[in-house]
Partner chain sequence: MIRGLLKQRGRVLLGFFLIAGPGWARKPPPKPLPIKLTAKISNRFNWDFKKDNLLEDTSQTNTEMIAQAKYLPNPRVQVVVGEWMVDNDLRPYNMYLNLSSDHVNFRLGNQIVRWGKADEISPLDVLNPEDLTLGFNRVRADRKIPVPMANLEFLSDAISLQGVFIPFFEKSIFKYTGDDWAYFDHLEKKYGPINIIEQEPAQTMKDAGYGGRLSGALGRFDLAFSYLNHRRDIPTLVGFPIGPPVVPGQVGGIEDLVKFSKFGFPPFIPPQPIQFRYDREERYGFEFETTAGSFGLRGDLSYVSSQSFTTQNLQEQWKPVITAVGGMDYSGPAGSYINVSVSQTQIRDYDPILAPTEEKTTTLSAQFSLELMSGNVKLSYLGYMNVTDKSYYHNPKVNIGYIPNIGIEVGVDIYGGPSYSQTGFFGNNDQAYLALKYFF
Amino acid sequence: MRIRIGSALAFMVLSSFAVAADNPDARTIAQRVNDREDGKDSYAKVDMLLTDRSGVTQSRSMISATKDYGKLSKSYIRFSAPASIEDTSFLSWEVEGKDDEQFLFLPELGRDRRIVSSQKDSDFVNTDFTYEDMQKRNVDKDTHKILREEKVGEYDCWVLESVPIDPKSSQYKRWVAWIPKGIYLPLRVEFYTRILRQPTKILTTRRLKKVDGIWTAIEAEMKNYERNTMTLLRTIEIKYNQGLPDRMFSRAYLKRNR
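In the form predicted alone, what is the structure of this chain alone?
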């Protein structure tokens, strides 16, 4: 489940009325998460902090951009530091009702390569995210169930369980998400690769903020409990609706020496 990160009082008042009159079913909640307002496009500067099992950390810097084209959504990531990963780029095209297309450009190879289905459970450039985590999943690939309602901090949440209809369609057996009412940006997601065990990974949104009227995850972490590693994402700057050029989301742009 991908993530993208104010008059807060007015919003909360309006939301409380909306929530009182709103009693969506589980599938509707899952669909609202996918359809959540996130602008026509966005451009962000993000710091990434990787922590290994020994507690050693490594920092990275990158830019992230997204653009919506109706039933098509495109996203682009480029690393700018450190030198060992500089200019490594990633492109994802999400077409409603179809499988995503993903491409990774590695400067040392001088070409991009397509991420095929068998690689979706692989780590994304040695982080705690996999290529599957980087894509938006069609809600009708899963069954959804509201487990309970629960408060997380100041937010009233639905706790939603999703299970793949076709087990082969995901590396996960199930996942459980805490969805704040009226916001629909998950505060916590538990990923299970085995039904009866503890979650393999947990994604936690540490800090939410409204930017240009859009709820944004300013800080989020993914912890891998099998490897005892963590990836922290911290949004340094984000702008919405900037009119980003289409060429930024092309395969040719991946290979540009910027």
Given for the second form:
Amino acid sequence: MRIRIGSALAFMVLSSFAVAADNPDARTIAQRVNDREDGKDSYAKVDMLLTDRSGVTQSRSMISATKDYGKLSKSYIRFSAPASIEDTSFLSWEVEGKDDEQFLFLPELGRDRRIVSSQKDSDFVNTDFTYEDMQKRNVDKDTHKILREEKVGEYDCWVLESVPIDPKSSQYKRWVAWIPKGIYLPLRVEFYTRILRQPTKILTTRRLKKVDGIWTAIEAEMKNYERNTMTLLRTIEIKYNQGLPDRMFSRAYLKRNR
Amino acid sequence: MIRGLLKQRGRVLLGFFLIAGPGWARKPPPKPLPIKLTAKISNRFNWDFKKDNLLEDTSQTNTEMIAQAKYLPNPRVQVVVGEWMVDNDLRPYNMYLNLSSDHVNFRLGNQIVRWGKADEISPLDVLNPEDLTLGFNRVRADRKIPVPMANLEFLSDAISLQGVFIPFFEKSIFKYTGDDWAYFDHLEKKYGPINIIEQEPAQTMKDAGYGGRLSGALGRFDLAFSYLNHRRDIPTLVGFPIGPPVVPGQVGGIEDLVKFSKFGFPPFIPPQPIQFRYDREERYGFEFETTAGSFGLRGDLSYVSSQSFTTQNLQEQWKPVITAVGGMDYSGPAGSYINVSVSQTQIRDYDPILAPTEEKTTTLSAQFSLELMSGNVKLSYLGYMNVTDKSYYHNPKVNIGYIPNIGIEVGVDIYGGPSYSQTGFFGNNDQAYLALKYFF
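Now show the form predicted together with the partner chain, given that the preceding structure was the form predicted alone.
What follows is the whole complex; the chain from before opens it.
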């Protein structure tokens, strides 16, 4: 399973699809999104609301922590509700240019387990986010094009289209992101899995806030138009640069105090 | 629920401060207690496929409840108190004190410790006894019984060292007779009451179990070595002082054992009770886990230096035993999961007089699941097959999770094989079931 929740919650950040201030070209905008300041570490409490095609909703709560060690980045997630998945924990160690190492603790088994990096088009714990959505993507794997400039709410945005150079490197044929100038955090991303005019999924940042000097998506939704399902993410609390201890990202911590 | 209670308590206190005046109100509000309550209540309704005898109830309800309170005053201290009720039989569940620092974890009290990397069939996962009163109807994790233990771990990034001490022996829970899930029930119905004597170890420190486990990672390989010195929680048959003569080419079974114990071998050998005891054993273990491409790979290897086996003339022979298990799992798209493992047990220095136990026993186990409807519906299968004696257990099921805090499971348990095999004992117990679980 690929549980890359970098920079608070990477699926809220989607750092590879983005933009900035002056008059940059498309690749520069994408690179600036990728390099966006997201702190040396982060700790967040997040609520998740899943709505299925018949309108039935399900809520989940989790804590997410990340820490950067240069080329190595570690992340930790623990579900705190509902009771059916409480204390289920994930640990991911991501080294640039190498396969991730991932571990899962299942409280009902009382064991931690080394797990396989999931297929990128698999859903992340039954949400509308796939593992690919949660990973950083090298800017040079795609060609980028500024389609136009457009205003979204109070934000002036670039509308940036990205297309994978190697079609096999992504589940998407292309994606289009609305990047507010100077913020570099996508307000809206349309994902196209087929050569169609209609996107399969749309990510919308509903609420944006500066926390500890870092732009953060406080509320975001991913709507899957193919399945008619939706996942809403709400950041309840987030802290950056807290000097999180290394032990929090160790395998011993994964099963401790459960 | 507990949060609701605490809020309510907070309101009462606030009212009290307002009435008592500003002097009281200046005091800081009380902090909520760092206590977490959890509970799991399950009711399982079973319907037998066939009626074995006139007295048998073909439907049955099993109720199980686990309630647990966790007190977490700070991240380094944890106190857990839990109770487990199985069909009105109340047992202690997890009841321990856990103290931890950066590199040390110490847990003292009733707890479950699981060694080994393999899944349902793991020869190293034997530190805790199991509740076998419902055969294999529950997965191994749910059958584990917490026992008093001291568990000390030294942890570092490279290696971890764990030592356990189990002061008192506790056996697995099962029945010899008087129940559909009893091991001799079908034979008691056939031959009448069976005289069984169990030699239980004295509950003294002489019966203490102890062991250690050294684990670490070598690249992407997780490895562990373990040693355990304890009494087996499953009994072995005590050899008869004088047994029946061996008939060449005839394979003995449990039925022969019962017949001999009831009727003897006229006119020379009188009937004798069947005796069981709990043997002490030393178990050496090696386990590994890694990933390769899209697959997870894991395995256990255990070596028992001396284990008791029964010969055809109901005497005893002690032999070393090696068990190896290899498993592989794959998580596919759309919430699909496949897990298969193969286990082989080999009796070293084998003697053909040990039949029906074969020199090598091979077992397959498999688990498949597929999640549908945003994970609210899960189709799955769990099963074992002993390739050597052709015994098996199959459990296909559907889990429905639409209602928060309620789990619904519908499935069937199918047992089969020769009557001397573990699952063959329960060959008449095939059943359909509906399990309802409420948890918070």
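Residue numbers count along the first chain shown, from 1. We call the rigid core the largest set of C-alpha positions that still match within 1.5 Å between the two forms. Remember, it's a predicted structure, so these values are computed and weren't measured experimentally.
Chemist: Classify residue 235 as shifted (yes) or not shifted (no) between the two forms, where shifted means its C-alpha moves by 2 Å or more with the rigid core superposed.
Modeler: No; that C-alpha moves by less than 2 Å between the two forms.
Chemist: Has the Cα of residue 184 moved 2 Å or more between the two forms, judged after a core fit?
Modeler: Residue 184: C-alpha displaced by less than 2 Å between the two forms.
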